[in-house]
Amino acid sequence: MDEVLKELEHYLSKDIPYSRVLSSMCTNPHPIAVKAHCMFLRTNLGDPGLFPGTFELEKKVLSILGNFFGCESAVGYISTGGTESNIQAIRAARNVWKKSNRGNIIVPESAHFSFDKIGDLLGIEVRKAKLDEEYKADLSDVERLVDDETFAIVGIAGTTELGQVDDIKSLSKIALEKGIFLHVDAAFGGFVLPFIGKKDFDFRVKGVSSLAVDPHKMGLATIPAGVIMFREESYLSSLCVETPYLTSSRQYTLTGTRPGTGAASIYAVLKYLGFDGLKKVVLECMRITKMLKEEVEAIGLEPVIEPVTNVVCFKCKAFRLRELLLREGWFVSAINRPEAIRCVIMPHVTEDIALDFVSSLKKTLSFI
């Protein structure tokens, strides 16, 4: 056993710490999400009568979830994250309408890559509204691309690139006179935005129908732990398929063996941190966010748009710098529209990394 130990520990030593990580959307999970994780690694969601006590802490977490973002009757499960989550609302919504075999969507240019998958699994057209000057949804090109094909609209809270917020309430505006399902991918914003003030994203906003977020994000919690959320039982019960071998007779989820440790890692962060535990998180990787600003505007770089959540993107030779601030051993993101360097200020980004990053990038912008 000790030698199989060690040769794993050989493989997880060429892993990236997250210490020098500024790409990423995930973090070192909260303590006891990891021995809440632990505790349910046997168990199965995917056969429920087997595991009343999983199943049971799913609904809770639902209940608390549901509640926390203006729903309290919402239903769903928790999904291994946003890809999946996204996938299951637009299957919904497309096995509600069903009014042909073709049919399209409509999602801003800032959606993620997910929704490329989804329209290959689904055989849909999925159709890019342009970004206004602020990277939101292009309101009048949303109406625009709406057509009596269109089952559904999607908003992002969030996105993935620059942390930028849709006009949610617009977009549930339009849903509603075209009697269209609207999705919200709030993955990232869903732990960020209730915590800086800003609940105009979630089913608080009338139309919106279903949501998406990830607990392992800014949750704290392990991956994969994301849910998805829908206002009406209709559209989750539009995804069952029978399992007559099982012990539940039907199955609304999009993988079949389920594992509990997601509902379990998301309900002891729950328990111990509770809202007020996490908004202090929040609040703290924002305020790096804001420091790291200021700190890189001082050596001459833009800011796209001042952060909206804990994601600040700077304009520059980004592919280049890229390439010198990884010789330097820092992971940041590049993206090209505009061209920039990204940073996402996750727990883990101390105020010393930031500045020590800082730092590492005064050097490297001397060679550009």
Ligand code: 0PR
The other form holds:
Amino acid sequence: MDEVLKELEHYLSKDIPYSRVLSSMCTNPHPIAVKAHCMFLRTNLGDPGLFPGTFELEKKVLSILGNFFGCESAVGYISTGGTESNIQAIRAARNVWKKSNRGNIIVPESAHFSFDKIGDLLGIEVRKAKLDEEYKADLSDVERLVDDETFAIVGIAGTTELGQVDDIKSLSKIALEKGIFLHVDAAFGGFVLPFIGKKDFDFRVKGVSSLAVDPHKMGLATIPAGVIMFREESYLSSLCVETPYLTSSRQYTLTGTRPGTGAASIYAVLKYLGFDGLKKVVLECMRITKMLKEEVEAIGLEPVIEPVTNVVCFKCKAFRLRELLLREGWFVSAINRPEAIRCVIMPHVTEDIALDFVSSLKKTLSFI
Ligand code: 0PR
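Instead of the form predicted on its own shown above, give the structure for the form predicted in complex with this ligand, please.
What follows is the entire complex, opening with the chain shown before.
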């Protein structure tokens, strides 16, 4: 046994420690989440009748989060993350509209690439709306793209590249006027925005039909842990297939066998830290984001936008700079439009790490 574990340790030790990573939306899970995860390793919510306790826990998490995001009666389940949640939201919207491989959805150009996968999987057209000067979905372009075959609009609350938040209220107005489903992808922003006083992205906005949030990003839960929530039960039931030989007769999830570890780790964080504890974590990330922005501005790089969440991008020759920073051991992302380096200030990015990064950046900039 020791031999095998030693070999595994060898592979694990090749992975990059988060302390050098500014490109990820994942982070070290909270220790209580790790403990909870390990306790639930044998569970399979794919056959909930065999795991009634874990199933009850999943329902409890959904109820806590439904309340937190402004809809007590929201229904849904714990998914593998934002990609699955987005797939299921759009699949439900399509199923309620018409069960066919037709129709189109409108997403902003800033949408995560999971929407390209959705277009391919469902055989639908994914129309991309332009962004305005603040890199939010351009509302007039969204309206222009809507036609008789449009069955869903998507708004992003915390975009992958810039952390920007679309005007969900205005998107909701368009969706309600046209009688179209509105999905909000808050995979990243869901556990950031409520803690910095922004609540106009969730079910409190009348036209929002579904919401994706990822506890395995800023919720400090273990991977995989995403949540998909629907305002109305009919959307969830539109996803059902019959499962005659299981303990339940119908299944609405995308995967069959699925872990109960997400339910356990999210619940543990919510009980142990609570929303107040999570708020403290977010406020510290925001403080360091602001500090990083000021320090990097002082060495001559301009931010693409004033950071809205704990993501900050700086205009530069990003692809070259990314390579040079990598030689110094730093992982940052490069984005294209506009060309910029992107830093995500997750909870593992402490003030010391951020300042250490700034000095490497300063040194690196002198080479280009
Ligand atoms: N929606 C948004 C707004 C996202 O930012 C992401 C992921 C997703 C959906 C998809 O979520 P899952 O990856 O959980 O299915 N955004 C980052 C990305 O894939 C996440 C990430 C995480 C990137 C870790 C890098 C990394 O090292 O681009």
